[in-house]
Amino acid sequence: MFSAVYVESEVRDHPRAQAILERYRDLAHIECERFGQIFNRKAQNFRMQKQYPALILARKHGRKVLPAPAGYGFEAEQSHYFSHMLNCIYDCRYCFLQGMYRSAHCVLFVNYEEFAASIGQNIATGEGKQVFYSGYDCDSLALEPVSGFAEFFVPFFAQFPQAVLELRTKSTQISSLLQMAPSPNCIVAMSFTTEAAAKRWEQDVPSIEKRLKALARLQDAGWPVAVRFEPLLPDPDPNAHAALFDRVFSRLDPDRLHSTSTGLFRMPADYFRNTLKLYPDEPLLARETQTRNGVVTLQQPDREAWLANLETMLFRHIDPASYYRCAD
């Protein structure tokens, strides 16, 4: 999976770094300063990269938690995200990350107990119902068995009922929940997009039979589960949504699951340029865009009557009241 690792000098002893470390023994281990020094150094081609990254252990410094971005999520007094990795083991065509950062490679930050320290702090100084998204910048689970990830967060969480954590996935990578006892404030949101697109764009992601299977296991275990149709593609068949909605509900209960999104294809104009140079003869980036706000989303005729038609073939399985659009 990685061609190397790096370490920072700093972390080097953390137990979480030594375990990983130990983990990957056959591979080089390096040492640097900053994770900045390998991860932000310029004339790296991502592209490339991709195909052998090397995974960066660090430390994570500044501020550990944000607010979420406007329109991210389900409704909720304060919405925060925080990211204990950045990029991801996957490789989709439409992600954004490939056009923010310079390097595929895979930062981890290990100082979990600093990011749990500054999510208590939001917890206890915020007011109402607070979310914490945790699939904004990685994928969640996706390097767990690696990260332990979910198995320190989720248990920390438990603690705070007045708190949501989200672990935003297209992961298979299941066990570590399926150990713990279900906890009510954590939520597996699975993304799925159409079997055609799963296909051409989302490369190294498990199948969508693998990725049900998986939240089906957890539905079952008592876990709370969510469905995230993202990102919304035009497909030339007229029937790929419908026999999309049709499988997944089929294999869900939809009377248990906390929510079901859609949201459309949508990437900071820069990033967009970004990833435009690295793949010029992708058929996905070369369709017909419009920019707003500095967001990229494809051009789309009757965009809005398209939406509500995708909308009601969804309102055959789910209750509405469960349901929200991200924004645009």
Given for the second form:
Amino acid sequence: MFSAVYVESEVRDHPRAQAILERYRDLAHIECERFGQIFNRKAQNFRMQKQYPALILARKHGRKVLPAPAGYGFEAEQSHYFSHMLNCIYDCRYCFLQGMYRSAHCVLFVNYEEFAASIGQNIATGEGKQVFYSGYDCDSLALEPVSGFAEFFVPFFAQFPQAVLELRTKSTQISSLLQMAPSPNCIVAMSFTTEAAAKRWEQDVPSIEKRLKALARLQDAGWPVAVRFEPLLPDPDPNAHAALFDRVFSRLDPDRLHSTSTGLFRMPADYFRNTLKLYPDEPLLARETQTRNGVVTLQQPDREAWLANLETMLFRHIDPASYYRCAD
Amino acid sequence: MGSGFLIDRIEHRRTGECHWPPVPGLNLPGCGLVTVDEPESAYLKDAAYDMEAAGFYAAAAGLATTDLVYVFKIVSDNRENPVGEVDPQQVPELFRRQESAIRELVGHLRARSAAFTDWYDMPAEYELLLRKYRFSATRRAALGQYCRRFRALGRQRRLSELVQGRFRDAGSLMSAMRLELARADEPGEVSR
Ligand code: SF4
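Now that you have shown the form predicted on its own, what about the form predicted together with the partner chain?
What follows is the entire complex, opening with the chain shown before.
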């Protein structure tokens, strides 16, 4: 999976870093002062690096919990996100991370205890229901066997019933969750696109079937699960979304779902420009786009009608009260 | 002596500057390297020593993506065989011993560099159009994007037809291209 492990001198002796270095003992371990020396260098090619990504073990300095971007996630008095990881081991062509970072290496911040302290502070000083998203700059569970992220943070959040943790994922790495008692304030949200879109634009991502199986297992075990139909991409087959919805809701109990959401393909304009530079040969990105308020979406003349139609199809399966549409 | 290493970290001893050449996942032994200004005799660090890599890497990284700049070090001296005793006659033999590793590395670099060209080269139509019409710098950049989009969308034939066509000037050509690109949204079957 990784070609090498870079490690900041500062965390070299951290027990979490030590365990990971031991796990990857056959790879080169390369020391650096700060992860940015490798991650933020100029003249890197993300696309090329995706073919041999490295893992970078680092310590997160500065602010660890940030306000969630507008339009991200479900309604709450306060929404935050925190990133124990930057980048993802999967390779989705529509992912904004490829336009945001110069490097395709995965950075794992091992100082979970410091993240936990910041989160605890936010909870203590915040009011009302607070949601914490962990899958904004990465996939929450894809590296779980290595990172032990959920293993650490789910029990941590269990102490704060007034807070909610969303694990956003396309991964089937659910063993650590299945070994714990289900936590009512930890939501596992799985993303899906149509079968054709998944095959074409989601490289290295587990198949829809495997993801559904994992999510159904979690639901059966009592975990709150959620479904994210994001990004919604026009499909040459007009029945593709209906087929996807039928498939998903025949495997999950819609009445026990935490929430279902949809969101269009959208990307901040500068990230889109960077992504387009990396993949000038990618049909998805070569399509007509429109930019509004600095955000790029695919141009679709009948977009509203199309979305409304998809929502009508969705509401045959789910209660509209448990649904939200992400703003573009 | 004679061992070959793919360098994964270069430290310039005098300036303290560091570089991290890529680790491409080939099965070649790797290690760090210290670039020194004077021939090394102490070899204190668990690293290779040389007098060029830091300068070479910094210069090469300014010319190409850093993901295509590798440093391969063949050890010619160490504590037991000091640099003053290196026999220049032996150097070709040192290279010969690393021939297969060098070939593997060069093959890998060639493949990467071919992929790079394949991803980023401009469709031939771009040059043809540049010769046919006069473009401002901004329009020239937009033309490049349009040509690539035609190709990505599998509409290369249509692009060729536009090259054959007669337009009043660059502006009207580009309007036609824009209209064409906006026309059908569905990506074609073939992207190249
Ligand atoms: S799984 Fe999510 S984070 Fe990972 S590449 Fe795909 S869209 Fe990006």
